[in-house]
Amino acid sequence: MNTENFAISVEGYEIVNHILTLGYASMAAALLFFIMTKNSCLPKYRMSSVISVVVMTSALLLLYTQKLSWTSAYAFTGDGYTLKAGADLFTNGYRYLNWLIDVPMLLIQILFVAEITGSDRARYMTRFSISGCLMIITGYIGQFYEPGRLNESLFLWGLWGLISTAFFIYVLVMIKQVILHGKEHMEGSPQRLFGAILPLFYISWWLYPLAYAAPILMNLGISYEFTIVGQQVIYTVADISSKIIYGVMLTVTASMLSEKSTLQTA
C-alpha cells in the first residue's frame, strides 16, 4: 500500500484530532448535565434523562477510542503526517459501534416525553429498535467498500448505503408521527420546544448520509485530506446535534411539563 496516498498536512491532522476531542469532551460535559438534571422532572418523564446518561457514556467511550485510532494511525514526517507502515487504516468503525448502541435509545427516549404509553409505546419501541439497528448495520457494512479503501467497490458501497437510507427514512417518518402525537398533549412553550425537535432531526440526521457519501469526492479528484477532514467534522457536528442538543431539548421540555403539572395540582 502506498502510504503517500494517505498523506495529510499538519493542519488537517490537527483539525481531525481536535474535532474528535471536541466530540468526546462534549459528551462528557453533557453526561454531567443529564446526571445533575435527572430529577428535575416527574418520574413519568425521567427515563428520557436516564437514557441520555447511557447515550453520553457510550458516545464518550467510543469517540475517545475513535480519537485514539486516529492518533495511532499516522506518523509525523517532518512537514506533515502519513499512514504508519503496518498501521490499520483509520475508519469510522467505532462511530458505527457507538450508533448501534445509541440510535435505538435516542429514538425510544422521545416516547416518554411524548407520553406514548401501553401498546403504542411497545409498538414504537420494537419498530425503532429493529429499524434503527438495521440502518446502522447496513451502513457499517457499506463503509468497508467506500472509495479510498483497499477493497473499494462503488457498487457495494452505494447499495448498502441506499439500503441504510431506506431504514433511515422510515425512522424519520415514525419520528414525525411521535412528535405530532406529543404536541397534541402540550401547549405553550413546551409544545413549541418539543415541536422544534422535528427540524432538528431533519437537519442533524441528514448530515450522516452526507458524511457517508463524502468519500466519493476522492473519485472526483478531491484530495484524501479534504475528504476525511470534512467527513469527521460533519459526523461530529451531527453527533453533538442529534445526541446532546436533542437530549437537552427533551429534558427542558419534560421539566416545563413537570412544572406546569405540579402547579395545576397544587
Ligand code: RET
Given for the second form:
Amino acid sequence: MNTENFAISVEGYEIVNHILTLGYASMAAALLFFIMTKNSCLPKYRMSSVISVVVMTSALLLLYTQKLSWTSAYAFTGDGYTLKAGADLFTNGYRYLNWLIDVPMLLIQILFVAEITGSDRARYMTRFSISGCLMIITGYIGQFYEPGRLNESLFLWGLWGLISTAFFIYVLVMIKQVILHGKEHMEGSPQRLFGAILPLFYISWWLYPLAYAAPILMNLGISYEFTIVGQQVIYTVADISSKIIYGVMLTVTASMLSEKSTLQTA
Ligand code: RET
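Can you give me the structure for the form predicted in complex with this ligand, which would complement the form predicted on its own we have just seen?
The complete assembly is shown below, putting the previous chain first.
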C-alpha cells in the first residue's frame, strides 16, 4: 500500500479528533440529562427516557472507541499525518455494530410517546427491529467494499447499499405512520413539537447513507483527506441529531403531555 495516498494535514487530523471527542462528550452530557429528567414524565412515557439512556451508553462507548481507532491509525510525519505502517486501519465498522443496537431502540422509543399500545405496538416493534437490523447488516457488508479500501468493489458496494436503502425506505414509511398516529392524540404545543420530529428524522437519518456514499468522491478526484474528514463530520452531526435532539424532543413532548393530564385530573 502506498501510504502517501493516505496523507492528511494537521488540521484535517485534528478536526476529526475533535469532532469525535465532541461526539462522545455530548453523549455523556445527554446521558445525565435523560437520567435526571426521567421522572418528569408519567410512567407510561418513561420507557422513552430509559431507551435514551441505553442509546447514550452504547454511543458513548462506540464514539470513544472510534476516536481511539483514529488516533492509533495515524502517525505524525513532521508536517502532517499518514497511516501508520503496521497499525490497525481506521474503520467505521464499529459504528454499524452500534447502530444494530441503537436503530431498533430509537424506532421503538417513539411508540411510547405516540401512545401506540397493545398488538399495534408489538407489530411495529417487530417490523422496526427486523427492517432496521437488515438495513444495518446489509450496509455493514457493503462498507467492506467501499472505494479506497483494499478490497474495493464499486459493484458490491453499490448493490449492498441499494438493498440497505430498500429497508430504509420501509422504515421511513412506518415512522411517518407512527408520527401521524401520535399527533392525533395530541393538541397545541406537544403536537407541534412531536410533529417536528418527522423532518428532523428525514434529515438526520438520510445523513447516514450520505456518509456511506462519501468515499465515491475519491473516484471523482476529490482528496482522501476531504472525503474522510467530511465523512466523520457528517456522522457526528447525524449522531447528535438522531439520538440526542430526537430523544430530547420526545422527552419534552412526554413531559408536556404529562403535565397536561396531571392538571386535567387535579
Ligand atoms: C447504510 C448503508 C447505505 C444505505 C443506507 C444506510 C442507512 C443507514 C441509516 C443509519 C441510521 C443510524 C442511526 C444511528 C443512531 O444511532 C447502512 C449507511 C440507507 C439510516 C439512526
